[in-house]
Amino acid sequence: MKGADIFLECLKREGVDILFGLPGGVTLDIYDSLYDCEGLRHILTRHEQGAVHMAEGYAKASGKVGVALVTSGPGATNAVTGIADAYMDSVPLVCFTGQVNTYMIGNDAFQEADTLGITRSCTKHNYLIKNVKDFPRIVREAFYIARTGRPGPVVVDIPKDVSRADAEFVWPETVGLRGYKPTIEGHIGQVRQALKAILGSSRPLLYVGGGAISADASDAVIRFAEKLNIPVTVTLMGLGAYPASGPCYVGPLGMHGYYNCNMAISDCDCLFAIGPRFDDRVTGKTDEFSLKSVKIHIDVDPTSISKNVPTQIPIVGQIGRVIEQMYEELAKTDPKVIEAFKKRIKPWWNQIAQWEKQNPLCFKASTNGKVKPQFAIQKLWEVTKGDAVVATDVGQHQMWAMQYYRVNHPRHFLTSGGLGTMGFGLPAAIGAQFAKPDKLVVCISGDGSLQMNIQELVVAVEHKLPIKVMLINNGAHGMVTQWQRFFYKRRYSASQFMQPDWVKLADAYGARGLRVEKPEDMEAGIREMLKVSGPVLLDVKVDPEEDVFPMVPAGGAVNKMILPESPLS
């Protein structure tokens, strides 16, 4: 067969329907074979990061690995913000990159670029195919290693070269990775220990990240809270890893996280961390987290256990495993002392309950006739009720959609939580809609992210996607311009910019653009737009002065929170 040929088969046994990417010179060959070959999709991008933020969008919203395909020098280094943005995330993705021939690497032929040598340091591995008998081997590890253990991106490079070659089609039924074998199960010494620990304690907290629900060990988690009627906090990351609209729900926590979470996590005396990064727009000063705390941490990734903040009790392994684990335990623990917990705990969520009342997340009605932002989101999530598939950009909108879409299911909203790359929202709700085409899936964005990939759109006109744009439009890079008003004393350099006619740019790429400036207006522009089949961009003028509250100013102690009523230095 042809290495060309080869590589289709390699997907297709990996279970592979759709690839996201754009053809060049040296994966010419690739393409053609493309063309004949049936159970693939492919889906023709406009730019090499929008591919890569689509196969990402597709891989959170499905928990399948996204694969990208594009061609060699500028294709490659056009992905590499997505396949950082993906590592960062832990988001399982294989991107096949194109290179030169072989014997040309090295030699500064034309679109040649150092591919390995540029993504190793953000993929959990890559690849230089310099045989074509190695295709099928190489491609069956790739995709085993960006799903094991810590999910993550892996690169394989292909020379046009290699692609043309002919070779028998041989495919490894197993895969043999010397050193590279993710631990499933916990130690059962730290698992009871940890669960000592817990039920010892007179406040503790659960405190879930992204890794939960990368290790679909959502029903683990809300069954082992609810058994004790833990407080759960969640980061950015973990949003859905738990319900909103559960029981033991208090929030999500970090720079602009409830108040009352952060103050939870500032005073609990046992914390107990589901799969987070202990990211430091969680921790803020690392010298003042959680100082209380007994610190428990489950993570498949060895690494990330006592890297930014001690922990006292480690277990490595699969989230979902470990957590059966601990419940398997529990079930032999004496009721009474499960009782005991429950009583002892119950001032602890007087106390939490106290600190929400204290100081609520809200927001001040608007009285100049402009649309607030929080009002606008709020707005979308009772319309929608919850239950779209929400893609973020990154900037305000992001973090007042985390304030007020309270998200109820696991891979409900996609986000780029690590790098925080703006231009992620629109792709990433592209390659969420191939992934889940029953469901309504919202990008809300942002004027100054939606820019960075707007060429995406027609991508959704062409496939005839009915994606929803909501953009929350303050003319600025709001984020920036919050930090010059809190800390630069107004000066707004370089964060404040003309725009284009939303409406007339939808309109343009074939969707529809619609518009809102009024805060009465507001729901009748949310359900015009969720009327119309195709993709729509919905406009919405807002408040440019809105902030974003509580903040944690940058390396501040995270239950040092700037209130809206607080004065600002």
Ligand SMILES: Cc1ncc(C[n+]2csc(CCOP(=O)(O)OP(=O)(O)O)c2C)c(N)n1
Given for the second form:
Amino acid sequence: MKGADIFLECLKREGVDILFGLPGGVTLDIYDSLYDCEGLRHILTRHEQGAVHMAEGYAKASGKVGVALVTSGPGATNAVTGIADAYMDSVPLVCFTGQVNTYMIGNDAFQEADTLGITRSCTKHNYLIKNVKDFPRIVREAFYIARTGRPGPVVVDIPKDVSRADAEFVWPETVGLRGYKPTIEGHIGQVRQALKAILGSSRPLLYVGGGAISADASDAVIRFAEKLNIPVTVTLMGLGAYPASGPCYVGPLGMHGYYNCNMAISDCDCLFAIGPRFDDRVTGKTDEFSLKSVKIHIDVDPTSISKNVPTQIPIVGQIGRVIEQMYEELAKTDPKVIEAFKKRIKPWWNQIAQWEKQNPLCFKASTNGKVKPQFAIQKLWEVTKGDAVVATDVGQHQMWAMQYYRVNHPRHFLTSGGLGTMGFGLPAAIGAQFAKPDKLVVCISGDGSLQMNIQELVVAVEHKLPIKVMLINNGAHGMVTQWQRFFYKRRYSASQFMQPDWVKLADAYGARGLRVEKPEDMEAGIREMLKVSGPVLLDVKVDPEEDVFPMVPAGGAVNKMILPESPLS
Ligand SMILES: Cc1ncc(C[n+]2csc(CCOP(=O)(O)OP(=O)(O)O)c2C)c(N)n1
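Would you mind generating the form predicted in complex with this ligand now that we have the form predicted alone?
Up next: the whole complex, starting with the chain shown before.
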């Protein structure tokens, strides 16, 4: 069998039904085999970054491994941003890159790039296939590594002569990777200690991160939190791990998190961290972070524990399984102890409610006839009943989406949290729509971010994907202008730019373009957008002076927030 055919057979054996990519000279044998390959759908993207983000969106929405296929040299380097993005957000992904012939590697051959070297620091693992016989083993290992333990991207570099060479197809039934064995079960002594710390506390807080979603542990989190009535705060990546409508939900925390959540994490006496990374966007100044608390941290990746903040009770294991273990221990606990705990934390709940009353999430309704971005997103949430899969880009709109689109389900909020990649939203939404054809998928984007991968809109048109893009159009890199307003005396250096006519642009791609300029037209605009059956771009012209509040200045303590009425420097 030819290497290219072996490759496609391997993908099928791994259960892949869709791959996103763009061809080049060194992948032509693979593309030739794809031409009459059944059971595998290839989506031609317009840029390799788009291909990888689509694979990410597909993976985040479905929980399956996303697959991308790009050519050597510029194809591979274009893919790097997406690969690094997947690495930071622990997205299971396998990216296949073409490579020049094995005997030319290192010659500075045409379109050669040192893909292994370039991607070493932003992949969980990477491979160069030197012999066609290794194809099945390497593909098998790549998928295994991508999806197990802490998920992440794996790159497989395929030289052209390897995809042309012949070999017998032998599928390895098992994966044998020495030294790679993710821990599933938590250490029972640590589990008991953690439960004891929680039940002995008076001001407990559950701090849930993206790890809980990638481990599909949302049900376990809900069950545990509600059994003990512990307040839950989530990170940007953890949105949906516990439903926003749930009784224990307090809200998102961090740089633009809710006031009550940031106060709660600063004042709690027991912080139960389930799969977060203790990112600086959450902790602020680590020396002043949650100083009064005993910290418990569950993570499948031991290197994440105590990386940024010291943890007293570390538990390495698969999140769902560890919480189940805690639940099993809880079942053996004297019910009186549980009742006493629930009674003891009542004043804590009152305190959190008081913080919320003191500084609720709010915005001023339109004062100058312009649409407020928060209002647009809140309306979208109301009209869609919070049931859409939302993909965002990066900037102010992303933070408002976090604050005002109240997510109720895991895998329904797709965003670039770790790398903060502008240009993620549209292709991720496309990937998600391929994964969930029956779902309403909405991309909330900014006018800066959307221009970074707008070329992928035509992919949605080509495949008749009904995705909706809601553009929060403030005529600028809003998040940059906000910082310039706060910290650089309103000197708007390189943050405002000329705009295309978005309605015409959408039209040129074959999508529907709509525009809203007044608050009173907002709801009708959203309803119209949802009524159209194909892809729509809704250009919402918003107040460019609007800021995201609360805000923790970078490097500041998380409980020292700038609030709407704070004087600006
Ligand atoms: C690829 C990339 N380049 C630059 C940045 C830095 N950056 C972060 S937010 C932002 C502005 C985003 O503007 P826009 O997409 O219009 O969203 P808004 O903040 O206006 O809602 C920039 C430039 C980034 N995150 N990613």
